[in-house]
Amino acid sequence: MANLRWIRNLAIFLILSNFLVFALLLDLSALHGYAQLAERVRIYETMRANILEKESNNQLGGRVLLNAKERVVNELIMLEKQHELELGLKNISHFQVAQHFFRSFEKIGNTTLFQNLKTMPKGGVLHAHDMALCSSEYLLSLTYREHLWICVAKSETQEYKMLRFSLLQPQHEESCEWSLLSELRQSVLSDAVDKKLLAQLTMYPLEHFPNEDTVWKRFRSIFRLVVGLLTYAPVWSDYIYKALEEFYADGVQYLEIRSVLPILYDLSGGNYTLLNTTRVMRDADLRFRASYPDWIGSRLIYAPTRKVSDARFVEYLGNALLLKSHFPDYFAGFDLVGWEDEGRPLHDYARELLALQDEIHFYFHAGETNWYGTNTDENLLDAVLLGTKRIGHGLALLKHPEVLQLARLRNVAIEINPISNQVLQYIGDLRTHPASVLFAVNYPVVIASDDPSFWKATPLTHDFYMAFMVIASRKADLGLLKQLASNSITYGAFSGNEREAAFEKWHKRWNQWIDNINTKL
């Protein structure tokens, strides 16, 4: 009996035994595959924070070296768009930026980041229209000069279908009856009159079209709408220099205005021509340069519609010689406007202007379509290859990588206007904006307002506060700013001595504005 004692103790203290082995085993497992859960987690952070730390220092303005001064500032700056964002990160209903600009302008207006962003010196807007530059209330007070009739649609809208100054009624129109709008004023209350009219100077405040058709037969009407106001040539003048006054109280200093070259007329029949209304523009220039040191200048782009025949474009062609002959320092190239999708492709007119390459700059409107694979989006590709400058809108420019990459090879600056994309129905939230993969890329772009009076925006600072809130990362901080400010200039149409000394003059501004946030804080 002992002898099976003994024998089942020992079984017993071998089991055990063995088990404990197992345990002991089974701990060290377990702590070799904690130590190498955690090395993974290691490995797994400090890639994340090195590929999020290449991506914050390679997007657009990434690698702006910012003062002390500066610093300061950016605090404040961030502090005022991380409070924005996070109402729109806990419900967003509350977030502005990602409703459409009409609901919104006013509320943002009211922050403010706004304010901030108002006075910030925001170098030149490369992207503006002629017809389409100054206030609606500015325009509005045109409408009370003497001489001038309206014409009202004889359907039962009623609308105001065009303007003219004119000692005698105007000659009949089918469409619509003449009236002078004094006494339009006087047989009808005036003040709606006046609310009648300022809803048609701007696309305000329909958001929503059921096609391009009809969003852009809407956007044509403001034009056709004012520029019999506009083209009186006692108008021009006090327009031109109006509009210089406005860009510059929004902290801008440099302008390119693309323009038709409407020509002038006057109430006695004077013979003017492209050469007068250039003429205007410019000399309104150097009025404003001297009573403003600090302004850099303004420059044409001369921007005839692109929906024409071969010998009416052969004739744009000789009227842009023409102004570099008699405007060196003030005409500064050639483009061609309108509905994208509906005028001829840059091809149809390709030999033509490749004849004029070495003779001419390029800024050509491309890509602004929703389209892919169609004449409208390879405008894209002719553009590059016709040596444009900068291009125009270029929303389509993602959907072509080997144009983008020879765009880019090139330095061919994309000029963003975020409001007029999205009034004009080609993006609707502007955090879809394509441009943001540009931003991500550290792509050459200028921020611009394309038509600001038509959508009721300020000259630009609209379009930067969107551009920084929602199409940048929501971590581009001041020096994304500074460096689409910088843009502007960069990609100008300056000589080497000129873009030097505009530099020079937007330096000293913005050093300007940091002081003065850093007296109030």
Given for the second form:
Number of protein chains: 2
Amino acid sequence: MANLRWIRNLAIFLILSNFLVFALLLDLSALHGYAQLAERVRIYETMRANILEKESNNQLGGRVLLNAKERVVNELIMLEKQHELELGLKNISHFQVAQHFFRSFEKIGNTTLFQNLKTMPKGGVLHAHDMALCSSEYLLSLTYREHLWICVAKSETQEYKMLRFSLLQPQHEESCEWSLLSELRQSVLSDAVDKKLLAQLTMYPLEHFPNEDTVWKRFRSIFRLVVGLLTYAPVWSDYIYKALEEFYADGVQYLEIRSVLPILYDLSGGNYTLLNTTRVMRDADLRFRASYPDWIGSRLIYAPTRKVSDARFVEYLGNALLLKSHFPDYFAGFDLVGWEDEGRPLHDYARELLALQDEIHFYFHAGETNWYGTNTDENLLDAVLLGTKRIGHGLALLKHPEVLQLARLRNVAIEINPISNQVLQYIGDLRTHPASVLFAVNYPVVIASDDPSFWKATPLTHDFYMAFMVIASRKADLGLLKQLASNSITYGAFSGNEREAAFEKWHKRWNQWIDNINTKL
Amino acid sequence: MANLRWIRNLAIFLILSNFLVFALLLDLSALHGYAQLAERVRIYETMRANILEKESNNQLGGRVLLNAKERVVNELIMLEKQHELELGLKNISHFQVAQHFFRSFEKIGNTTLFQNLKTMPKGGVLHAHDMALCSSEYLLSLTYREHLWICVAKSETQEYKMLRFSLLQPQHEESCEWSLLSELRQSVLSDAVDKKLLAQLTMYPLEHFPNEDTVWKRFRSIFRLVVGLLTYAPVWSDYIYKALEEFYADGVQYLEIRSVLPILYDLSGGNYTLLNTTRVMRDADLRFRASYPDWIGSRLIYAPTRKVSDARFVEYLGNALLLKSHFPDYFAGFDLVGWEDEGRPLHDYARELLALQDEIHFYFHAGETNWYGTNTDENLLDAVLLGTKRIGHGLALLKHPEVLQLARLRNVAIEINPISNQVLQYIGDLRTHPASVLFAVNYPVVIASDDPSFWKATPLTHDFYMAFMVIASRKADLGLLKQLASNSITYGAFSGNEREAAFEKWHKRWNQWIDNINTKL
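I would like to compare: after the form predicted alone, may I see the structure of the form predicted together with another copy of the chain?
In what comes next, the whole complex appears, and the chain from above leads the way.
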């Protein structure tokens, strides 16, 4: 009995000192018979409070200290968050964030919280694809330019298959018929054409896609449609600039664009290469920097398709080296894109990639899959061993505990794209997104938007909203949002000096935002 | 340079000795500049193979050694598994296991793999609810007994709201009208009545339930319908016995039934208590043990509803003590049931539960939710601190890393119910079930079926099939299945001697099963 008292006291000391694990090793349950109920309740409540506090501190943003002004903003934002969540807890059918984005995005856009997140300086977007950056409204406006032809399917659905600028009718196609879009707009009701175009430029409606298969087919059909519109040289320049404008207006100060670097064309058969494509992008960024001094900048991740022959792959690597030598400040690194389950695994290219890993930074997509024990989820292991700086998606990472551990040791950030994962059918209810677990252990993550244009999302705010409302704990607050923004600078493709300057620009905007809200109250 | 060679050699030694983490701390990337490509590739391939092997060994069943005969069965089963998965990898629309169970269950039942899993001795089911144990066909046959009344809704849908055995018309109801079921079968087409009854005894069809809210409403409407059918004293006895038969026929040798212990009734107004309800169950088990010597047994977890007043809750605990003293061998422990998001949290009852934790074993449902940072997911913490022996569902466990760590230290097994989680809308595609992560780290889990009757599942085989095909890695084999079966004995509510005896009975059947398949080949 005396012995047990000694063990009990030690256990209680350990509990109160927060060494819970050691206390547990003493097996508290053995004490239960001896402790009085009141003491038992006290131990229980102490452990409970300590564990909740520890979890709260250890989560993403859990150790961010907010100053007085930030605490004011925090209170405001948490009131809004709790209000929305209370509605959902009472009646899940009223909780838009648990529904599919296509059904919820308008309602979300109308919330006060969304409006506050929109103006919040959210840092950078580190994962977004060239062809899916701008709003559909802007894309539609581009289709009003001169000399644009449209290829209408010969099938009954008469869907729009391709777009192309040309003085003469473009080359004959098997499955569709070319006509000038301006003429089509005269023959059919112009509104009807626009409506159909808008529909075909996005993944809506939801009902068309029972699974990843069909969803990826649709995904590619949008790419096929926009490529001719966007790679027209004059459009490409305007489009990239407009993308920067739209991201900037959404509270973004930095953007890494993954691009396949499509070859541009013009009306006079101009001769272009991927260096031209890049130069146009880089020049748009330089002009933008000149006009918006608090813009940090944009960079290119060259990301051709993963489903290619070995020979073509080696060409890609040559391209990457070429890009690096021509645009040392604009070129950030290399990645591969396309439906990962269908493309070739990174392991196939290991030798070639290892040969280049000192020259080129990798930012690989990996583990964007629901499969487990396949090439696709094992891409995660290859990405980390090949020295990737970040991982795109990484949905399968938790299924690979050893890879998770290595990735953390190597400080490999994960680029989370919540809405993309839902639209491409990897996840249903976003409350089940595996990133919740990464948030819980403060794994380095950033929030990005992947292809916002295709699902009518804002450049970043909708994804931030999802992350804040349902991927994070109900209790996670402004600290988490600040950490997410700050992570996007920490894990951006910066050199040391650049990163400092980037932090400065973001901090300045952040403080302005905090001040603004404080002033308005 | 000499120094670097030394570091490199140390790193390579560490890699080859599988101390990967240490090797990584030396930061292999620093070596890249110095190692030749061939050596770099060798290091990469070695690390890759080692990590995959380590993950494979550390997963659920990864260290199970199969004997020669088991390896034969393993090969057979893996061929079948790989065949099904290949179809899915090629075309996800052909992959039934990624679809909703209501769409896939018949196809799954026709696979050879399913047939093999059906005869496999799978140990025990540690999580199943009294009202949802038997096949709908059996329930339908019960409705042909004499003196059964049915209450048909007065609304246009005319749904069946209640069933009750009675000599005279049961007491008047507001919303429905009583008639003898036999007479209803004469007035309406008997087939039509049966079809409608069958439909109302299950959760089908899928389309009715957009979210957890509606799905739980439907869930409760089935409970309301079956309770009058099953709690008729003569039926209760037959029903429980039949449940044991059906589970036994599905390769199950042990069953822990969670019961609200409904009060029974008979035609003559007999006076029953929850002791009678329990005695009938216990007696059914004793008869069954007598007829089936390799039946390990069944046990009761008293599990009343969690949405009650404090006073009622204290009564529950009194009941639990009463049951323990009357049925020390049959009573296993205490739990609370009902929609967790809506019911009261465990924390509310902490004091009362702590007072009893030396007397009564707890087997709490906890974290059956998609919410994060609420009472419901925090139930996980309370369950563990209250000393629960196992956790039912625990879907939110990964979001609570500290609780996960404590639960593992305390060896708290998780009862996974894959199909239930899908039907009750917590998870869409079962490939995203969080149990994959528990499997990956060999966290102690068991597979159970929750309420198989409500979704026309077999007592355990369908859930095992899901676990094997998509929750586990593509590469997980018979070792995982054997481990799952063995876990169900390890974590069953046995005393030391009983557990040994249980293992013996299961082993015997297991070896017979292995022999049978070997003989047939």
